[in-house]
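One chain comes next, on its own, written out as structure tokens in the form predicted on its own.
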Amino acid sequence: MSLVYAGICSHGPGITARADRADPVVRDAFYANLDKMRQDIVDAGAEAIIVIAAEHFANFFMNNMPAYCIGMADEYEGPIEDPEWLKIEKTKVPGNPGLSKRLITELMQTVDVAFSEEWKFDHGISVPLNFLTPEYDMPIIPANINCQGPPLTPLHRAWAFGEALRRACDSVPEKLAIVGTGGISHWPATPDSGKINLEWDQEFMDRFKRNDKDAMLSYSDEETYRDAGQGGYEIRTLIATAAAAKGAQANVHFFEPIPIFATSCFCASFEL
């Protein structure tokens, strides 16, 4: 088995921005379990990290929009923000394209996939890996799923991908670790941010941790918009990485609200 670690963990912008304004009680323990995942994925003896994350219109737009896209290129820089405001300050993000090219390769075998060799990290990577690999010390894999610009690949093609990436990550000899991040409930940039709804983000988290597949895949588009608002069609980040699980359960090690970062946060990893 190559896949030695699978979690999932949020990535809004406020985690690191805003982190002086947070309860330090809540946001302690937060940092806490982010740093327990980090040392988690050491001591699973990971190679590299694929990150699956939603982009933010950083690197494409409504003129070209791939459902899913996995980086291909020797390095990545991040973030594309201003570090004033997100506090992370821009570096350089290796990459290790000879082992992305044959996870692509494996991938297409039963999927559609848009590669990129040149990418530029926003909060949605480069959050959690200010504190997953805060020295920059381990090959990225970045992979996209467009949960920003409708239609949305529909939640079974995110199953499908997740399971997918398990059969590449498989086929290689080198120890994995995949990482899901996304938010739940939240309505970014709109009159609405900082909005949370906490009952959709725990029937979500249950549905997870029980890697409930019929469950996951039930919301639909116009439900989630309703109740999570356009920022919970990052769900599909989550459902693929449980995919990617292959029916394993889930252990929630952190799940709060935290209004001053805008979303519900959390850190699970599966039982591989």
Given for the second form:
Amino acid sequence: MSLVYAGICSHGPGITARADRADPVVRDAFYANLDKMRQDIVDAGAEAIIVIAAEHFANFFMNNMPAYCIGMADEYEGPIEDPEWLKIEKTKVPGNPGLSKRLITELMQTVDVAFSEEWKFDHGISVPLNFLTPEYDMPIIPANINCQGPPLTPLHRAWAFGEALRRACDSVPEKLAIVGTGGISHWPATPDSGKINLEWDQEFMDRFKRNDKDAMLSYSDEETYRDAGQGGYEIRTLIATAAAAKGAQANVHFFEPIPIFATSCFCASFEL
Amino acid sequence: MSLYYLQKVLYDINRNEQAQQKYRDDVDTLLNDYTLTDEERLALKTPDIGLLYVLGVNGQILMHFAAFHQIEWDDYLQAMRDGIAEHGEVREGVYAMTGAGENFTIDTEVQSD
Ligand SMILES: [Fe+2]
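Let me have the form predicted in complex with the partner chain next, following on from the form predicted on its own.
First the chain shown before, then all remaining chains and molecules of the complex.
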């Protein structure tokens, strides 16, 4: 048993870039919960964090788009965004290529996954890390699910990926944390930015909390696009994290819509 | 139709500082490496955020390009709305505007003066 922590949190450039425009009471409560996640990961004794992410064209494009890709680099760099715009400095983030290699090798027993020895982070990883490892002193292993360039991997494959990731974590001696980061309903980077379908978000979070596999896998991409926007495609990262938690129930520590951050913001962790 | 290459230029610029420098120094040479229509070239060079949006550029790619140009957030959103007003609906992709261009954040924002 080497998975010591599994949780999820939102990402979005607005969380740092437009911090001064959010209601400070709600914003600070969200930040405090992200900091609690940081502390929980430290307290669990995690030696590395696998970030199940949904990147936004920092590494992968439609010339060779992997449905799933895991980082196997010594170090990563990011964010790619203008640092003054995102309000996060460009930095190097340590990896652990040996650990990556062992995890990927085990994953490949049951799922097909691409790997990469170079990787640039965008806000999808850099914003969570800004709160979860602010000193960038914890090895990170990015695990990306393509949620941007259709055709997208089906939800049941995201589940299978999460299960495989758990098996891989259990096969290594290191103590590992998994953090899934993605949006629920949102229409990011469009004129609709800030639009949130709270009812849809509440329903998804309820299914997630109960770790109700069938209910989480029942969304079609057409329904998600209609009701939760193109940002809703990112539920794949949350579903994979739920699968990695092997049926455990989740505690939702924070869940509030923050329109200027373009999404409902949340922090949740599983009772492993 | 060359949305693929239009987005590829932007993808390359967004993630690569050398491509950013080339965009600043010699944009025509940079763009010659891609298959683009005259309309797309002009939209890239101007930069015409509204037209790029209407042509179907993925919002995540477009947002990063706007940030590279130091375009403020509200101006970025307005540029997309203006693009639709001038050129019509988004023609391709999954980042279409769903509403009438209303502001979804103003009611919950802290107002600075
Ligand atoms: Fe995202």
